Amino acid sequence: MPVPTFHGVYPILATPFDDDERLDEASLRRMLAFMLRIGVDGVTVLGVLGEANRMSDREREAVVRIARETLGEAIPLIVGVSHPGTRATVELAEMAARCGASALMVAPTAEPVPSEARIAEYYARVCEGVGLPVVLQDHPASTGVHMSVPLLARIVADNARVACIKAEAVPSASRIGALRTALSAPGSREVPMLTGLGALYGQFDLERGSSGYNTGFAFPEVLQAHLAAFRSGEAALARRIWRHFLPLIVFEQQPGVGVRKEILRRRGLLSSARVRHPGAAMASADAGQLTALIDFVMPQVDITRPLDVAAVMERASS
């Protein structure tokens, strides 16, 4: 399998549904040939947003055998594990390892009662029993777990496993410049990290040393074409093209999917947005809100196809 660098851009994918919350899994192989046409450095499944506490074992099973399947070995795959169980976590990976992964996302549970000590054995158990790297989900926002620097910096060093840190605790720049520190001390380890949280602070991570995004915005391009501009050295670009796009990642990284999934719609890659009950779809009344964003940021542009990001700046500013 291709292994990932976890330099770049790797977007986490929505998982569709029909009307009927059944996996659609035209929509499914849709989304992940796009992202093959815009070349991006390799994609997640069954994240936090990806809905996948709401699907079976099967379920999830089918999802990447179909996403292995449809991108063959042209870009990575990194598939979310996470279990409340350590012995279920380590099964989802062995599931996940034998359909075709070539890294997992694993993230801590909450524990009635809080112990950096236990999160950490979580980690040695779960490395111990997979054979592909881990990326180490830092999101309390979603697990309700707290991780100090010093632990994830524990963690890292004690677990060669660890090659990834999806770093989503706010506030995340501080954080990964305070990463980046604990990381090189003697006795660590450096590993990458990658920008979560729907890209809301992708431009003041990267200044303080992100490799990348591992997010699910609708539109990687952009974030594509800001990493881009970034490495290169054009500071004051990466910084207007994170402007421009700026409401619409805000707009987008409301609670929920819904939002993500109706852009999504939108943009011809799924045939429905269902979010799985008790998940919301997006308001109705929302819609016109929506419509008037995307016409702001992107006056005039078939979204439908791969975004020209300079472009539709161009357009923008005319």
Second form
Number of protein chains: 4
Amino acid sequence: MPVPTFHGVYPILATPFDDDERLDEASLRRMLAFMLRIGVDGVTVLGVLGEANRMSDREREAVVRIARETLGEAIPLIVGVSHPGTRATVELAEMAARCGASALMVAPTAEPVPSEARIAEYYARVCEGVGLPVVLQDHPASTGVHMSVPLLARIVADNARVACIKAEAVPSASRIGALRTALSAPGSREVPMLTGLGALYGQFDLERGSSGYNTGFAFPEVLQAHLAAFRSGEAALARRIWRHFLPLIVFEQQPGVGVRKEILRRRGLLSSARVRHPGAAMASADAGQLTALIDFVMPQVDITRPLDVAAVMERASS
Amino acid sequence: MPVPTFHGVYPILATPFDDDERLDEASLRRMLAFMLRIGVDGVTVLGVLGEANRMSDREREAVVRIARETLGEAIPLIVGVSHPGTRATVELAEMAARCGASALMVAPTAEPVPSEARIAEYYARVCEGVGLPVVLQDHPASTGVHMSVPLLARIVADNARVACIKAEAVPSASRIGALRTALSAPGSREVPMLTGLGALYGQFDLERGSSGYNTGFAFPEVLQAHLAAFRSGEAALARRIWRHFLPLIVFEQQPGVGVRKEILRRRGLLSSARVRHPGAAMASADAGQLTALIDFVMPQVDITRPLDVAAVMERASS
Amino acid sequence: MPVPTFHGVYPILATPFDDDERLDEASLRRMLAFMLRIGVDGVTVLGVLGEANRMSDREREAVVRIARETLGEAIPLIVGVSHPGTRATVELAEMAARCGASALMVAPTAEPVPSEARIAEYYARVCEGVGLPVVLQDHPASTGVHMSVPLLARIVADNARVACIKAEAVPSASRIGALRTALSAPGSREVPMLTGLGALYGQFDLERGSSGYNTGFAFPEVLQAHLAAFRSGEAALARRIWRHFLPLIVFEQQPGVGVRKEILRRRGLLSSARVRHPGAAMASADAGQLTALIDFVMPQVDITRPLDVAAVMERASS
Amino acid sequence: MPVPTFHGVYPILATPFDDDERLDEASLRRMLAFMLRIGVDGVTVLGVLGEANRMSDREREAVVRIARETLGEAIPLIVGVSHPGTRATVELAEMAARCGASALMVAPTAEPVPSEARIAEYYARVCEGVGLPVVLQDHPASTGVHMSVPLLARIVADNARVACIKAEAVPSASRIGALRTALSAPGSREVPMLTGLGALYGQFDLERGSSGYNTGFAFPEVLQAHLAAFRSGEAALARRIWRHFLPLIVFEQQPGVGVRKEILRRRGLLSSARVRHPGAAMASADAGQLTALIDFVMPQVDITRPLDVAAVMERASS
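Structure of the form predicted together with another copy of the chain, please, following the form predicted on its own?
What follows is the whole complex; the chain from before opens it.
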């Protein structure tokens, strides 16, 4: 199985549902094929955007199987396996391993009385239990768990399998800077950190040491172009790319997955933009605004095809 | 299948785990047999005390199967099926129905933006989806969801299958009073309300209209005796019974299920008091205190046998 | 000024308001005089029960002045000075010192991102700023701040002025046990711990090392009798006293200060049971239940007079 | 006194403190003079950005006095008066009125049990109590209070003094759309809605009906230019202005007021970027990143002078 480097662009995938909220396998395969086509470095399924918390165990397994089947051995597959129970997390991780996962994504669950010790144990058990690299997801906005920099450094130091931090605690750029310092101290261990939060702080995170993207922005081609420019030392170009698409990034990262699913639908990747209840699809009153926004950022572009970012920007500025 | 009246004593069962946190079927059967023996009016599995949120779907199903198998058709079996996703709740409810549940217990999940409309829809879908009576669990302490009295009345009025409210929002007695007023208004519908919260407010709730107990206090015989005295008009006796055991009720209802599992272990019902991580067993430093407390409330009583409440009180006062 | 030992019974006082929600000085003086009369070891004003968070700075100052004036130098006066801003806390502390406080009560405020370092700094600044003993209030239910045992031990070790912990994090008895161990470790420092939470866990806390009561239960005479029995080694008597009044303790500690103010009104100490908006007075529908409860626990007792606990218990059991 | 129209740009002002966290009057006057100079439509003091919750009542009063004194009768002065107690809110409002406020800004406080009725009463009492227009601030991120659209509409309908909604519940543009529909229904009443949240959704909010800005972005000249272009029908120009500065808007709206105070310091408006404890100033490690960002958005611009937005954009694109 391909092993992720955690450098590059790793889109978080939405889970497609039909209008009856049933898993839509065809759309899932279509989305995966698209990701292969545009050459991402790996994909993540069953994250927050994937509405994993609203799915049954059986459905989660189906998503992993289909993903690995569709991807073949072309690229790494990261699977979200967070669960309020530690043992159940390990079981989900074992399922993921069996079904072809390349790595796991694991976030802690809020407990009535917060305890750093319990969080550390949680990661220790998952890392002991399953022989796969682990992405430590630090996303207080969805978990309600605030992990301190020293706690993160300790979990990384104590668990060789923790291979990456998905750095989504705000202010993310500042935290990435602090984490780099902490992880490079004697006795600790450096791991790549990936940017989430819909790329809202993408430019700032890269400047402070992010190794790439692990987020659900519906135009991963933009993130690829941004990262490529940044890596090749074209700092001004990188900034310009990011700013060009920033209005769309801001719009998309609003709470809920409805906006993002609607864009994926418009891109032809999802047959339905349905979000599982009690989540909600984008309000129909918002549709025109989204259309105008896309037209501003990508005038006269066929968004159902892979984006040529340079061409889009040129056309927009002309 | 026996149909619950929601009047009487319906213990909430702990889910037994062995020292490796695996489901302990033998203890589960032993606990169920004990409940049959003492003549409870029904039991509930997979509630908060049952650590349902830390279990896999497969394990939940196993618990329901074993419960129905052990109980036969002797008494009603209520099954907790709450899940953050509405569709997944319906699937769990279907599983429960298939495996012999007599009724469902359903609590809402906190969403980033609270919405009364979405909560009402949640109950509507579960009630439409599955042909079983529904216990509406109102327990903000575990769900983080605060439902207003008008919202509860509306859900009851709109869904004929809602057959009971498990009234666990504090102040519970005052709320039960307000709910009775609201449910008896024209256009609404009266349903029984059961007392939870470890019986902490049991006497007060009964006075205001609770129809019995649906809680995990480890000595349901006490709740049976209390309710019997109350129903037969022996008000003073009822108060005395409740007060006699109140220190133990107070001790048990402390956060976490560790204390309760330890008592169940001492009663010979559980082989292990293990709580699933990240939950915790009772601290060993607390063991002596529990022993002294039990000895105060039930001196020289063999707690592995069904309690003769009158005899216990007599002995204690002598 | 009298210096508190933090051993004994230190009632938390309600702040009396008239029916227009104005500070009711006469009732405040009456309540203070009553506390002197029954011989408490000190009193605390401007705690949670005192609705301090709903008062202006000017009103807070008035309460402290009146309290010291009424108490003279008879007993210690502890003043709650918690404020979301550290500097403002210090200013309130300076005001309290000027107006005759013997000690301060200080709880941390929840910040968007929890930080143990900031909480430690908060206590350090208050202790540096003002020359009075400090009661560290640990009450997550009202503050939303969860402090670990090591953090508490560190704050105590680092700040000689921290003279007492008001131990209100549940499970309180177990925490008191853990704190005693932590505070008696080399490099730390032992301080008395007082019981709050309306005395709900009073017996359990005393058994584990609480040095007395610092809570708002409206019959402090009961807490005095309980503590006296416990201290004199009459363990069984202590348990019986606590249990006798436990139904009332349970009723009173329900959320909100309305119940307690109504009882204080019935005791003749408050002219009005008014609670400041958006808080609420006890619902009138609950009045009969309270009457019946008091009659059960203290039949035919004139509650406007200091309670003779032994006599009350004797009468109740006859 | 000048009466605000709630159409236009109303900056929220930071409260300046010196390095000892004392109120820095000179900086406050300088900031106010700057606002007059650039021609804003009014200013708001003592909002979240103003760290009002960390100040004493006396200091709050000083800020209002200085503000009115400095502004003269040139422009409206809106004063934040939110307080956990309703009566204290009214007292702060009376203070504000006495000291020259043109309008009040009022947000609700989270209570242990949320209640729409209590929130409505809160606004009713403030509106009855004080003869000034009220800005209803809807900002769940800081208050923890989620108000439904029907509740907001009802408060507006019932209180003629509610003159504006500061619409800061996300997704803000969609909410503004829904509110416009609700407020234009029969029996309701339309009021202007202003954009907050650091202008993060400024373009989207204007498109859906926002009447301008009421936020703390440190370059209000940009918001003026954006709004002017939008109002004059130059849609494409408006979008371009907003996007040009969007990286800075994104950077500034990160949690905490430290970044914004640092920018204000660099603009020469604050003598110190100090934030009151337990808040924190921007980390010094972040300073270089901010410098680079400003240089990208406003190359070679003297930011201590009022910005010529058109010139800045031209220079940046050349």
